[in-house]
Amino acid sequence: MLIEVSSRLNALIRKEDSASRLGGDEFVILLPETNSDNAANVANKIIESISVPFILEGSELSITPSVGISMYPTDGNDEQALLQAAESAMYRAKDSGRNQFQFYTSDLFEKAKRKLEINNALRGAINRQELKLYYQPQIELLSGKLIGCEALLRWENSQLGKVSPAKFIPIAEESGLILSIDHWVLHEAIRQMDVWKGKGLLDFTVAVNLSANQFHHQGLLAMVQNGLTQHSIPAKYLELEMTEGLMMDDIDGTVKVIDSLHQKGLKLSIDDFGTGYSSLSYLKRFKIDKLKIDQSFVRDIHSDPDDAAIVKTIIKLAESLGLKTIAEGVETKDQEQFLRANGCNEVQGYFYSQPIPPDKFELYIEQFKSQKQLNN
């Protein structure tokens, strides 16, 4: 059985970590270079592998392994005292009912338990029909007219209740679920889209995030291309968004993407930009329609004369490179008059109405031109 267990330790540490066994039946790793939530993975991986059965002589066994953490620096400075932390952190897990893992530090447990739990329950998040998406709109500051809207994530759970995108959007990413979700988002903002082209009120664009993982992945074009062949949606009605941070990571890999999408005519975006360390002259390369100025820079454009620089700047960049701004995050009359007063061509934020759901925002699309035909 050691030797068995042994094994499944090795099976799951890397090539600088070490295992080691203290005696009787407890192992200790050593994770060099690693932070809390690593350790948090690695020790729900054990739980997971060791509590798989074994076969010996002919016999299933079943045993469950009960995990302690320690870190360095902030739990002990040397070997000694890492292993009382680690050691009173597991016996702490045997009485809270073996087959789990506690920190020696109870803040550091409780976010690594919530992290695990959000992980969990988000694998089965679309088969539960628990993910939906939202739309927040998008207005022509010259015109005055909806000319667009953002899908929007979002995920509520029976258990964890609503989750904040910012917190389960990076735990997808790291599990590797993020491709399925992204692949449903694009394939239900595009099918939203249907549904509005069949009762007459597509005419403005839909942009949808891409992350990482999505926009270097080989499938990207055909993935968009089926969504819009199989609803036959025009690719001019459907935007695609990209943060600098994605785009810079490979720049020749990047100008092959955005040239293939921007052939198919789909309308393409830098999100969040200012935010990233995009070069001019890789910029200039890039095949795109519209810069998105991040709503950092929006929230404080009256009171931080740096935003507030900043901000004419990317307008000013934008035209002299032929592209459209819109300003996100825009929550005041004196926001979108500063933005209006300086060429800015695109808002959207609450001060035009929240994220909503898409029966509210054929509503909203109804109020919205209603409300401009009585101002005309």
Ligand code: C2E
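We call the rigid core whatever largest set of C-alpha positions still superposes within 1.5 Å between the two forms. Residue numbers count along the first chain shown, from 1. In this text the structure is predicted, and so the values were computed from the model without any measurement. What changes on going to the form predicted together with the ligand:
- Relative to the superposed rigid core, T229 undergoes a CA displacement smaller than 2 Å between these two forms.
- Core-superposed comparison between these two forms: the C-alpha position of A19 differs by no less than 2 Å.
- Relative to the superposed core, Q354 undergoes a C-alpha shift smaller than 2 Å between these two forms.
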Second form
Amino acid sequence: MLIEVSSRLNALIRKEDSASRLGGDEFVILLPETNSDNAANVANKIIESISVPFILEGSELSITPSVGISMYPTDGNDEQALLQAAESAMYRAKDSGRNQFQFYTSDLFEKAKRKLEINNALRGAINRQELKLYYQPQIELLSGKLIGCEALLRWENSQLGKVSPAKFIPIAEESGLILSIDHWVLHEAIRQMDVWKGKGLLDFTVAVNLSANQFHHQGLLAMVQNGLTQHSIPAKYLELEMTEGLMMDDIDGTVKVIDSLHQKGLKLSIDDFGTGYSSLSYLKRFKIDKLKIDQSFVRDIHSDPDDAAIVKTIIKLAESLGLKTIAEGVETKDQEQFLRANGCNEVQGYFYSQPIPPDKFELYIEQFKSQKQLNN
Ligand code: C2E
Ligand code: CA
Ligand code: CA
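Same protein, the form predicted together with the ligand this time rather than the form predicted alone?
So here's everything in the complex, that chain up top.
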């Protein structure tokens, strides 16, 4: 078999090329003075040729080749680096279903390519109406009432499929696309509030996530104000979530922005609280309403005593500053009980509901209300 394969390989290459067997069923082909098109061409021919069944001692044998290609000097400067690169490309060819070739791509290159793809697709996402807002309920523990929801962005693209906001928001922030996305989110949330107001449902807050760009944008206040006025929505129903990082950048600037938003009657909360570097002395200068306890602490409340201690401390801190607390990422009854016992005000997480589209959210409100009536 090996001899058969060798002679097929030798028949395909030029006299200045060389084919050798590395060991086992692995062969190395060296193509000096070639480019990637030629290399791909040779790889295709190899795959075609090797895929033709072999007749050995009267039996027919078929094998499926996988080819990995590395290029000098981009993928390596010596034989070892080039071999390693070719090998990793070959494993990718195997993983992708065999019978094919793959070029070596470094992780960095792969990541940069993916980023570019996302950014290009994101550019037209608003016009193609690919963005949607989902809503996740927030519940007050003491009263058991649904007191709010968080608007979370969803993006589905025909080529890329569903892309998580955790992935595309940072890319949009880097490229500046975030400004038009943020603008869309804010207006879409307010438009949805208007729909709910029309149906007599709007007696809860809708929280929108603010990006750093948007927070530091001069037009933020006007944008919020215009949206609310246009739809006659009382400001108290709109909440803005900001992260610590975004606030601690420029304390004096932050105090000004927050003061102006607070004065308009908007609700403000600090998202992912505990994961950034909040300066406690500055915290009291911000006219905020709520701390959102990050889900990483909530997740391990029962398995990690440090996380339990952090959650308790955040609740105490909020109490002493006259702020409310909401825990995010609550997934179990046990977590809820711990939070209740320690005086956390509100909860949000899969235990109550995943983020859901607006029509489902309306159903949720109905079910939630009838459930409560049953319990009372
Ligand atoms: P975040 O603001 O911390 O949002 C909470 C994330 O936790 C959401 O992920 C939500 O779906 C998820 N989550 C909710 N409950 C649970 C739970 O019980 N368990 C677990 N494991 N996860 C839960 P999502 O929707 O993928 O959003 C990720 C992040 O993307 C958000 O984190 C936020 O930073 C950003 N983001 C989402 N929507 C927007 C937006 O409209 N504007 C901006 N600027 N950022 C957004
Ligand atoms: Ca959030
Ligand atoms: Ca969060």
